[in-house]
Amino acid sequence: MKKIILDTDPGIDDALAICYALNHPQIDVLALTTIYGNVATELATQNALRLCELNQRPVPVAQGALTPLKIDSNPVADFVHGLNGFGEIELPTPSLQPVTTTAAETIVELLNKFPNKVTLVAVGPLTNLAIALELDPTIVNKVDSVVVMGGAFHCDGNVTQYAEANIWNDPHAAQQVLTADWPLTVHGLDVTYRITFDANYLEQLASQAPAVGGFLMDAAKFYSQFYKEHHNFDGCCPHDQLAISFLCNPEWYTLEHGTLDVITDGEAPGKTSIKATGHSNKAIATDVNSEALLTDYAAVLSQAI
C-alpha cells in the first residue's frame, strides 16, 4: 500500500483526484489537508469532508493555512469551479468534523510517525508544505517522496503568461518547497494539458459508479463549460489526477531531471524553471501515456459506489 497525505483545495479536478485516491486498492490516504485556491480554505475543508462521506471513506481532514506566506490572497477561482467548488452541484453538509491539528502539524506528525513511508502529494498552493518545513526541517529526510501538481516549465501559465495557478497563489511557499532537499516530482501544465475527460468518458464513470461517478459527471459540466469558453475544446483537464496516477504508475511518465526554481516577485511571480544537471532528486513530468491513465482511472472508479 502506498501511504499518502493529500494536500488539496477541492475544486473539481481535486474531486476527481480525491475520489480516485480514496477508491484505489493500492493507495492508503492517511489524511487530507486543505488549502485555499479553487475555494477558500474553510470551504475546501468542508468539501474534503463531503467527498470522504460521498465515498464512504472517513479519512482525517486537517484544515490548513488561510492565506499565503507573504503576499495578499488572490481571488478564488469560482469562475472555473463554481461558488461552491463543485460546479454548483451540492453535496450534503458533512457530519464528519476536521481534526484539531492544523494541516502543517498533521503533515509533520504523520511523517514522524511513518518515517520514509509516506508520500506527500500537493495539488494546491504549497503554503501548508512550507509551514510544515518551518515547523520541522527534518521532514525532508523522513518523507518517501513529494509529488506536486503545479507550475509551467516549457509552456505558458494559466493565470498569467508565466505562472500556473497553484504556484502563483503562493510563490514564496512554492520556492521553499521546490528547492527543499527532498525527492520531488512536479506535474505542471506541460503534462496535465495532455489528458482530457470528455462528456462520453464522464458518462462512462457515472454509469459505473452512480453516486460518485454521477456526482463527478455533474460537477464537471461547469468545469467543461469553462474549457469550452476559454480553451475551445470539449471536456476538461483533470490536472490534479496526473499527480495521483504517478504514485502507482510512474512508468507511464516521461521525466526531465534538474534543479528547480520559482520567481517570487518582479514582473513574473510564480514563474517556474528547471535547469538540467548531471544529478538531481528533482524532476518534472513532460509526457504521459494518456490511454493507460484513462483506462486505469475508469477501472478504479468502477469500484466506487
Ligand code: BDR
Second form
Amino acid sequence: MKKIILDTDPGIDDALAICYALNHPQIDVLALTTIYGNVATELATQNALRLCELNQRPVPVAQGALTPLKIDSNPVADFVHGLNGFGEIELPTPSLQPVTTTAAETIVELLNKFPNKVTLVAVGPLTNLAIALELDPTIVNKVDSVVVMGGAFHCDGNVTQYAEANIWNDPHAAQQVLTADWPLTVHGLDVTYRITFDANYLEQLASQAPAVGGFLMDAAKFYSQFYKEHHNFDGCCPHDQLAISFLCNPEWYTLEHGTLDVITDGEAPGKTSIKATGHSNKAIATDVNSEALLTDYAAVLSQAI
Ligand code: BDR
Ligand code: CA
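Rather than the form predicted alone that you just supplied, could I have the structure of the form predicted together with the ligand?
Up next: the whole complex, starting with the chain shown before.
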C-alpha cells in the first residue's frame, strides 16, 4: 500500500482526485489536509469531510492555513467550481469533525511517524507544505517523495499569462516547496491539459457507481461549463488527478528532470521554470498516456459506492 497525505482545496477536480484515492486498493490515505484556493479553507475542510462521508471512508481531515505566507489572498475560484466548491451540488452537512492538529502539524507528525514511507501529494496552493518545512526542516529527509499539481513550465498559465492558479495563490510558499531538497515531481498545465473527462465518460462513472460517480458527474457539469465558455471544448480537465494517477503508474508519464524555480515578485509572479542540470531530484511531467489513465480512473471509480 502507498501511504499518502493529500493536501487539497476541494474543488471539483480535487473531488475527482480524492474519490479516486479513497477507492484505490493500493493507496492508503493517511490524512486529507486542507487549504484555500478554489474555496476558503474552512469550506475546503467541510468539503473534504463531506467527501469522506460520501465515500464512507472516514480518514482524518486537518485544516490548514487560512491565508498565503506573504501576499494578500486572491479571490476564490467560484466561477470555476461554484460558490460551494462542488458546482452548487449539495452534499449533506458532515457529522465527522476535523482533527485538532493543523495541516502542517499533521504533515510533520505523520512524516516522523512513518519515515520514508509517506508520499506527500499537494493539489492546492502550497502554504501548508511551506509551513511544515519551517516547523520541521528534517522532513525533507523523511518524506518518500512529494508530488504537486501546479505550475505552467512550457505553456501559458491559467490565471495570468505566466501563472497557474495553485502557484499564483502563494508564490512564496511554492518557491520554498519547489526548491527544498526533497524528491519532487510537478504536474503542471503542460501535462494536465492533456486529459479531458467528457460528458459520456462522466456518465459512465455515474452508471458504475451511482452515489460517488453520480455526484462527480453532477458537480462536473458546472466545471465543464467553465471549459466550454473559456476554452471552447466539451468536458473538463481533471488537473489534480494527474498527480494521483502518477503515484501507482509513473510509467505512463514523460518526465523532464532539472532544477525548479518560482518567480515571487515583479512582472510575472507565480511563473514556474525548469533548468536542465546534471543531477536533480526534481522533475516535471510533460506528457501522459491518456488512454491508460482514463481506463484506470473508471476502473477504480467502479469500486466506489
Ligand atoms: C488547479 O487550480 C485549481 O482550480 C484546481 O483544483 C487545480 O488544483 C488548476 O490550475
Ligand atoms: Ca486543487
